[in-house]
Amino acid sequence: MAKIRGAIVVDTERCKGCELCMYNCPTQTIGMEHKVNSKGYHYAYMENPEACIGCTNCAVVCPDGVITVYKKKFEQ
């Protein structure tokens, strides 16, 4: 049976670090990077990539639309 895994891509230069994506992730996949972007904001990244299920909650709640979610099937 195939298992669905997700992955996110964050436009780090446009992310303002509001953390809405992090708090709305049901699997605690997203964290905030300790580095800052050119505007001085800490930005979101995949802290636990193996936990991502591709639910798109992060992309839906992002006020700036900087998150893209991908889904991929993996055979077990």
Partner chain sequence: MDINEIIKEENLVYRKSAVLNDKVFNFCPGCGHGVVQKLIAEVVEEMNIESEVIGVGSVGCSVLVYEFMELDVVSAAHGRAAAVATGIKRVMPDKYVFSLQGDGDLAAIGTSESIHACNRGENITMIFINNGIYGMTGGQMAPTSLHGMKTATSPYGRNEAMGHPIRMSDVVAQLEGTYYVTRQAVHTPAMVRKAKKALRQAFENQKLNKGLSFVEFVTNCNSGWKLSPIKANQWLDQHMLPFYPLGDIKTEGVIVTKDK
Given for the second form:
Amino acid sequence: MAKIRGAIVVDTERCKGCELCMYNCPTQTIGMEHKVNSKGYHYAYMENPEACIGCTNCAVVCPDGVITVYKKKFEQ
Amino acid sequence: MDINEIIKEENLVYRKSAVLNDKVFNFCPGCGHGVVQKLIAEVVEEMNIESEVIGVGSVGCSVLVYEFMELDVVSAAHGRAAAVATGIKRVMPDKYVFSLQGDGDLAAIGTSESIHACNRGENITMIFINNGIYGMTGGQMAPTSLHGMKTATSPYGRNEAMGHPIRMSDVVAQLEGTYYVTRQAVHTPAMVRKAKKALRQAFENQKLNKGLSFVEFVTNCNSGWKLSPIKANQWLDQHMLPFYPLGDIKTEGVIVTKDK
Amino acid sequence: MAELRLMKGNEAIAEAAIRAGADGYFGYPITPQSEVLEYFMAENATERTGMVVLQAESEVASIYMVYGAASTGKKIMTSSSSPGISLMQEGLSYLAGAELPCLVLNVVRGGPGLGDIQPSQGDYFQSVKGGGHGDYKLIVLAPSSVQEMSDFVPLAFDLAFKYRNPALILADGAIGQMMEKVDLFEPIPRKTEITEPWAVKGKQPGEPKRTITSLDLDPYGMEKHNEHLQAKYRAMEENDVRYEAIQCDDAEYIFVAYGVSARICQKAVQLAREKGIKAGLLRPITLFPFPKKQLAELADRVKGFLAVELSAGQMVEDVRLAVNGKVKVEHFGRMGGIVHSPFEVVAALESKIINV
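Now that we've seen the form predicted alone, could you pull up the form predicted in complex with its partner chain?
Now the complete complex, all chains and molecules, led by this one.
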């Protein structure tokens, strides 16, 4: 059976920590990093990378275009 | 499993459009303006028309649009974007011309220019950001502010003496010159995807030369509304969308009648 | 082809715009210049050359249509009269700030406010001192005949493009409405290719994007931009002052007048000389840049200047600045649409300058 796995890469310096990606993620993949970037924003990161399905919801809703999404089908 | 197995160019499914550069938007965290500029960039890139697009910026939060988009852009005075776009399109009819205007620009100081551009059926795409408030100047009342809405210039709520919220899309749909009028939102992934289709349609329409395409985006202004981005989007759902319902208002020059 | 015709000033300027290869005209009717738009329409200007002619919803819209169209590097024009030109001041400031060339015609009427529809020169300050907000100048040309209404159109476009700056033809109700013979110049074909590197046309692959704006939030950047504009205005003063000196060589007294007032002063020179007064006329053709040097030179050898204007005294201030106290400078004007007679002008020279 094939399994879809996704991953996101966040441009942490350009992230403003609005949390809309986290809120709109259907698999609770995303969390907000405790650390801050040089502007003082907590930035998004993959808290549960195993959960990501590469649906792009986070990237689509991100107002600053800081999320890049990858998706791959694995044969199990 | 190694995450680097996934993060490879061949597995890419979403990346910021190359029509946007790497400058950080001047918008507040969570602002819908950013999503709209992202969509414009994506539509232009997907249509492969970068070399044929001339944008018109306006005065308001989107005033610096020319900083972020790798497009030729003319920056208009407050309220005059529709006249500026008219001037460009009339002498360059083969170019795609769009204006990007907020509610102060399009629905207050520039009502005359906006309505007459619509009425003349200028073959342009007007993009209207309606967040019910003046963001850039610090959260003052807009013509689109809802009844009772608290702003810096209506601190006890907008009352009748301050006028009523204006539904610009419904106004311009009544004019013979508009070919396509739609109201969209961009605060959920599904809405963004739908809005992008509408925006693409509004750009494609310029090939038809049949009149003006008008796309309203009902967005948040979480700083102006004094709410967190997530709470602002919930407030938008609860208060803005009932007054500014989403969907096509006019397609192919005909007003959409909704069956109840 | 070149051609001799009897025309109104307002018609001549429209015909000249068609012949000068103008790409677009955007305007709104107002007396006494409505014939401009009417002529473009009656003459089927669009069919003749392909130029765009559009009646806008207001003067505000007109000037911003000009702003948009001028951003593409094409030859764009508008026209109006005093109250309408007042509405355009914000746009003119933006055009000057964004360094866009264009041609604006003001057929001045009596003011202030709604005023009347008779000839006036009460918009001098507004025209030469900026008019809108911020530090900027327009190139201002003052025709005094229907012939010049025609001839100044290609000249104004040339200057506007040379300096990337709006050019204003400052006429008055008399020059706009009067009929004279005009020797119309040979038509210049419209440009088929835009070569201006700054003009928007869509970002071309491998080229940087183009931005037309007057905004710079960095105050150091804004100061630098202002210094660049000021250098341009100094270059205009250095290279593009235009004037006409009539019988100034042996003159003891000089009338300074432009537009319709200059025509009256030409007669006044003749009348004065018949009375034994050695009078001459210095007619500024460019009101900005103003013929300061020429006036200063004259001031070294004449006894006095009389600025003759259809206003309460506006250009006289620039004459005084140029003359710098060397000799007497006075003003004679009529207002509200009344045009002075040459006899009045000579009498004013005698009473205000000679017999004092």
